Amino acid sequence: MSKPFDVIVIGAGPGGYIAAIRAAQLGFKVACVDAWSTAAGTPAPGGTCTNVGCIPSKALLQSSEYFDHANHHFAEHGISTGGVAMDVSKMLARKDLVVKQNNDGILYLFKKNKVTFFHGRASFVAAKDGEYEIGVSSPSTSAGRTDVVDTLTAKHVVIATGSNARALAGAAFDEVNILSNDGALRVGAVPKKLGVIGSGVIGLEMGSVWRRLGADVTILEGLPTFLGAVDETIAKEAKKAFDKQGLKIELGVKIGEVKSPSTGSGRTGKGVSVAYTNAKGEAQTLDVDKLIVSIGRVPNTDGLNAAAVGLALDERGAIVVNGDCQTNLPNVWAVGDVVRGPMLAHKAEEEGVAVAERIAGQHGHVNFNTIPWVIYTSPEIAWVGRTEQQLKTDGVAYKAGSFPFLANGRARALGDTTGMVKMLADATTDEILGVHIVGPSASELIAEAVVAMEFRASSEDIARICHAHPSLSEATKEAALAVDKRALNF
């Protein structure tokens, strides 16, 4: 006998858990279906983002930043700490710990919003009298299997099963010697030699990792430019650091074979041996212990039996969704990682969010122009609106404005005086057009700039605006006030 219910979401993960909570507080009777499971087999919902992405990678980089200042920045306070050693395993313990906490905090958010939680696999099986009936299958079934332990049936259906990392072609992951995501999180030891392919947010945050542990870090990139996508100003300094660090970092290669224990006939018996042709043209072999691929992600529609009902998908393997996040069917929803757009866990809430507000007949807001991007490197890096770049693309006029942090009081008082601020505004309107920060803390002074071009602000209004001193957020006024040539600190 089926379970009725108003709304089901399909993944707990960002935008399904928030979508679930948000359409029961709007007063919708809510089921969740979410096949995570931790090694015990209990749910673990959270989806990517809490336990394989930003929440344990972001403990794995403040454990390790706190190893590296203990080791080269402590003195310089006066800190004398003697041998410094890390342990490897507690600080996974640790990191997994932090990923237990957000577990659990999501099935306390549940229960406290009254969303019935269902720990399993689900998948379409029919739509009818305009209901769409949904089975649940238990956690460990195999995509393409349908041994239903629970029916549920509802009006609207919110799909956010998020997406899986992309292998590299004849280098399948394995997770010991070829990572994704996963493994490069549960690496038992540090690795003496470490090869990552890509320098997006993932390669560069776990290569930030390892490198500050002790490993020798050498990250390829098939890209001729470093981190395209970033303001090229921010980008040329952001390099620097991590230069200046011991990351290496090859631009313009062309991978070839990858070797590795689990490659069939190119066994090598240990390690990852990875043949590439630089940026001249020059054949080169690279052999770690490890090798971390981090070429992107694909949106995750397995085992949702899409053609049941008729789901629409595109060439990607996306769900295809208009502006609102609509399908091509009636009350079918989608959000997050597994339709167009960035694969980032905030911008997944909001879409979860504004989808619920659409089902209770209200007016849910997403802007893409303001979501805001962050790597959480050292220093970290991050940005909201066009580059530079882009806007000389296309044809706009424009004025800009920067601030460097060794001008600024507290970063001097961190003891962290890399990077800038840098701000960009219309030549005639002076609206605020995009914020680019490399430097301390940039993962949170970017709010302020969201804040103002959600609200069309102008350079003007950030120089006025009285900002605490000391404090890292007056190098976002100055660079304001750059923006009108008139900085007063620098």
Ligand code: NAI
Given for the second form:
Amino acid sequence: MSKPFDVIVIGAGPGGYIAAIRAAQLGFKVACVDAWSTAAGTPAPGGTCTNVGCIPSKALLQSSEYFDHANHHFAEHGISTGGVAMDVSKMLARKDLVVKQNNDGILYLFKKNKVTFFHGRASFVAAKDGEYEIGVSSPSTSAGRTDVVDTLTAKHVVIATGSNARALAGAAFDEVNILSNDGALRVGAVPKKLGVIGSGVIGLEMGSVWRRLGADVTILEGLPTFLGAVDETIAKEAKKAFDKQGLKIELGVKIGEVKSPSTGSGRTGKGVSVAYTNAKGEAQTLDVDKLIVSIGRVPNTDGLNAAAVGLALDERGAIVVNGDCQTNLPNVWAVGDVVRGPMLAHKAEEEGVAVAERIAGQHGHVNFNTIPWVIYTSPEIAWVGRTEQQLKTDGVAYKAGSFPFLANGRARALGDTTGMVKMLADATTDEILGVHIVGPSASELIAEAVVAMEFRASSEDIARICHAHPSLSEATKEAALAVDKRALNF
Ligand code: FAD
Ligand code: NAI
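Having seen the form predicted alone, can you show the form predicted together with the named molecule?
Up next: the whole complex, starting with the chain shown before.
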């Protein structure tokens, strides 16, 4: 007997669980199916973000930052700590507790909003009479349909199945020596030497965690430029700070053979050896205890049985959608990492809300031009809108203003004056086109810039708004003043 719903959401990551809640708020009878399980086999909704992404990585970044502060910064405040030690297992247990609180929070929200949750793997069975039939099999089934325990039907299906880490050819993740984001969050003891392939967001965040705890970290990056998507001034400033911290980043490398006990290279025992050529074309070898591979992620449609209903995928395996997240099938929608666009939790959430509202006949909307990015390193890096190099490429006439945290009273009091706020505005209309921050609390400061851009504010608008003193946000106001060459404190 099939169970009828109005909307079935596949995946309970930030895209899926938020879509399910919003659809329920709008009066639909909603089912959400998610396969993620705890080690004990119980449901763990929240997807990559909650289980092996945003939340646990930020928990470890916080713990390791406290450790770093205690070791290197407390003394300047007159605090003597004696020897500071890190209990890695306690740090990991705290991280696991934070994850569990988030898993439980989502289950609570499903109950509160009357979303029916199914712990299992969902796959398309058929489309008939304007309805889709979805089979739910046990959570550990990867091939779908072999052990269907529930059959659900609905007119609308929202696919939010997320993404998986991309492996390096010939070096599959074994999560012991060669780690994806999952293994990188579970390393039981600080490795003496840690290698990271890819100096993107995960490489920098996870590299920072283990460096702060004492690992000798080397990041190997294929591209010749550091953080190519980031505004050049900001990327340069961040690189300077990372160099000073001892995070070794080699750009322009070409990775060769990776030898570890799991790669069939004949290597036994522990550790990983990475052969590569450096930017000068010289052959090099990096020997490390653990290797994190963070070279991007691939959309996940495993076990969905997309072919059963003719769901179109692109050449990357992502579900093809239009600007409104509609797939090629009527009333089948897809959101988040499994579709085009940045792989960010808040982008997935925005799309989830918009889709639920469109199903209800409303005009859900996502403004892709004002999606903020944050890299939670120290200093933090955050931006919204276009970079200076993009404006040049696009031939847009612009004005730029920046303000260093070195000249900000609150940053001095904090003892963290690295970085700056940089604002870019249209040369004619003064509309803000981009805001780029590297420095303390950049993740929080960027929100003002997002609001400003969403309301199509000018740099003068920000310059005329009263900002609390002393606060880091004064740097944003000063950067806005600097656009008009009238910064007051620099
Ligand atoms: P996911 O979160 O991947 O969720 C998909 C869910 O669908 C999973 O639970 C999966 O088990 C389930 N599923 C898949 N197939 C099926 C099926 N057939 N049946 C049932 N269930 C299925 N983003 C940020 O914005 N900020 C951050 O700080 C940040 N940090 C990150 C750190 C790391 C280490 C990583 C890896 C990612 C990070 N991200 C961050 C990215 C963020 O995690 C993703 O963009 C986000 O989780 C995408 O949400 P989603 O709902 O599309 O997919
Ligand atoms: P990424 O796309 O951020 O970085 C991958 C890096 O690896 C790039 O610099 C790329 O040039 C490099 N690379 C690719 N192939 C390579 C190769 N063969 N050899 C050497 N270098 C190579 O991807 P990452 O770090 O894996 O993260 C995936 C996604 O997860 C991010 O793009 C982001 O969307 C999301 N994420 C977001 C976070 C946040 O918002 N704070 C934190 C972590 C992840």
